[in-house]
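Next up: just one chain, as structure tokens, the form predicted on its own.
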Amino acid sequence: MPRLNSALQALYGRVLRRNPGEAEFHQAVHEVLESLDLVTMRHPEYLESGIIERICEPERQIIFRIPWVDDSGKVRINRGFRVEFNSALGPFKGGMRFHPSVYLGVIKFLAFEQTFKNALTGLPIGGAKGGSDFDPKGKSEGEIMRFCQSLMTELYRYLGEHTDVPAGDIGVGEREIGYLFGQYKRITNRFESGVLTGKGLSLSGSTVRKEATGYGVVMFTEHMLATRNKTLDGCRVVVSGSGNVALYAIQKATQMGATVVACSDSTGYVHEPKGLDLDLLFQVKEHERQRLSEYARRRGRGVEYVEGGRVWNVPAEVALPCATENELDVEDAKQLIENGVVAVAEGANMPTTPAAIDLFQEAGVLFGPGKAANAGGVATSALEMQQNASRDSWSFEYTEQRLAEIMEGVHERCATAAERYGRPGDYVLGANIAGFMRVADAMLAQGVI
């Protein structure tokens, strides 16, 4: 990691006492640090009113039992999270995650980067997290919808749509929102529709908002290939993941005139050189959940099935991460450019390792950090809180194009910032620097806080 400046590097250090064996929070921390060392040159007073610091500190931790019963009559217990990270800008505002790999380091470095994601909209939200280290893989309805309700009675508390507003994230759909929202309003006897976002349309949810992550990252990379003067029409496009953010960024890029000639799961990628069928993926991977390995098998010759392959691998001209964080690393970042990469935006949060950024920067590839590039996910749940504050439904066209101007604005905001502190098309300090300082310059507004 490249070095910080005394002042900075003592921060960093108080922030690795207080926050022990958090390697994620750790390395989102460093990874703005980085970028303020510009900043704090021609604006001293942000080192010096301790903003940098506070801003390190989640206002509010939870961490709390989930106790349910399984189909069997057992007892299960889990342990649940919400990182309620800063709310200078708005309510709190962020996803919830269901998986094995969570704990609080995980969920801290989640609301650490949607703090500056949802400043970077431009939109009234501030930056949370949560989740549990519940697999829903596997479990019954009977048994999610338990595990959902038991959830909420301890959540709901530190809820509201002027407080907290979670959604949907990693294992956490419309199904489970929907199970959230239901027990929020029994327990609360409110039908506080915009305490929740990510419903569906028949509980007041918003149009676009299941493709939105998506949809903004493509959006936001052909916003980056503009720059030089170029689309993603005739692009060959490979996609890690084949979950909801992967999907319908397949889905985009497609309608964008690109051909998306690779995706992957966990247990290894499929590649179709002449362009995968989006019937047939969505209809395996989002409506009968299954592997990659059946839609190799139903769609027949022409498709390679790789069993614990690299996409990577695969050659094409733009690359969107659309996984897990870390899942793209120095030698995949190596592959990638060989093969002629182009630009790269992450759909996921934080999937490319510190040291395959500065490959990519280095050989002068676009590259989109996911506080920047997946940013559509959250914009569109501004919107969903929008449309249920005026009791309001919007068209898919109208929020499509509502979202298209946000993920505009999201880009003029990096490139600004990187142009401005001398680094033209560094998105990743620009997104830093223009996260920042719309978060610090609302702190320092409202005093010691």
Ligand code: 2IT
Given for the second form:
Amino acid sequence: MPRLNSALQALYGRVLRRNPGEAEFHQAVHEVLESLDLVTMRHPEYLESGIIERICEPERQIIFRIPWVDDSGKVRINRGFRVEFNSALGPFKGGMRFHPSVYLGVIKFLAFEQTFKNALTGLPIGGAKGGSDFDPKGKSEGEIMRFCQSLMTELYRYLGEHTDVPAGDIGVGEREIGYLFGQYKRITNRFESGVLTGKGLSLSGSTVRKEATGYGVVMFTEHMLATRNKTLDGCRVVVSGSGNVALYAIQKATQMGATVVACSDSTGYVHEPKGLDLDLLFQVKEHERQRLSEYARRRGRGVEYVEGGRVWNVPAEVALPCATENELDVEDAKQLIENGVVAVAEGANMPTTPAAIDLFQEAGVLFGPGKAANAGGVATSALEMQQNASRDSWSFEYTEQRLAEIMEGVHERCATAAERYGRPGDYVLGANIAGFMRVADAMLAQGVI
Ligand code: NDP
Ligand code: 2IT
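Alongside the form predicted on its own that was just displayed, please also present the structure of the form predicted together with (2Z)-2-iminopentanedioic acid (2IT).
All chains and molecules follow, beginning with the one already shown.
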């Protein structure tokens, strides 16, 4: 890892001591501090005011018990989290993740990233994240519902449309948000539509929210490519994951004239040089909630299914990691570069390891970090909050247009900050600086908070 100046190194040491064993959080903080090195040289007041250290400390961290009863009548227990990281710009905002790998360090890194991401959208939303180590795989509808109800029975007291507004993330989609919303409404006796986003359209959700993260990633990729007079049209695209973000990135890239040749899940990947069959993919993954191996089985000849393989071995001009953190490492980066990759944009949060990011940047590959490239999801959540507040609902076309304008703004903010600090085209630096400055300035304006 590149060195930090002595003041930032000391600050980082204190973050390590205060958050022992939370490797993902350490990684996310280190990356931001590296970018701030340049800022503190030009603006020592950010160090002197202590604002950087305060920005690394969550406002509130909630950890709670989630008891529930499985279909056999056995009592089960999981742990729930909500890290309310920063509310300088607006209500705490960020998704909920259900995955067995969830622990405080994962939720804290996600909430930290979310704070800067939300700032980059230019919208009035603070940063938070939550979730549970609950594993939805193999659970029945009834078990999922009872689990969501039990989670909300504790979490509701911390939420509110002006306080903290959760949404989905890994393992949490429209179905789970519906169960969470229903329980919130029962407990509070309020139809407070703006307390959760990612709701179904029948529950005053927003058009385009489901599509927004994946669409936004592709829009951001187009803006990066445009700086080199290129477009997605005619490119081969490889995507990791086959969940919400991946599926809609695949759909939008295909609409833009690209050929999506591969995608994955945690057990393997499919490779289809002529392009994936979107109808079948959505049927198997979104509607039936099946594994990717089932897609391959039904697709038959013409598709290769590689169990346990690395999707990044598939040659492509554009790579979109849309599964999970640290899923693309140095070996993968070398392979992608060797295969001629031109642009990488992160649909997932922190999917690329720091050393792999360095390799891409040294090789001149366009690299869009998650806090910029995947900001379209939370931005459309903020549009859902706007519609809920005004008891309105917007058309798909209008909402997508708003999303496109927001993604253009996110790209612009990153590009401008990178240029201002002498590193044009460095979107990692640009995103961290532009996001930090907006949050830091809002905090400073509110006194010692
Ligand atoms: P989903 O649960 O819909 O899909 C997750 C996908 O990633 C699945 O294909 C899953 O495979 C795979 N995956 C998850 N964990 C792992 C793992 N440990 N190893 C390998 N593969 C894994 O989640 P989303 O699509 O919503 O989220 C994907 C990423 O995008 C996450 O990083 C999330 O934080 C980020 N994100 C999500 C947003 C949203 O609005 N939903 C917004 C911005 C970012 P399998 O089914 O085999 O587990
Ligand atoms: O990582 C993310 O930005 C999300 N999971 C979406 C958060 C939101 O509040 O829509």
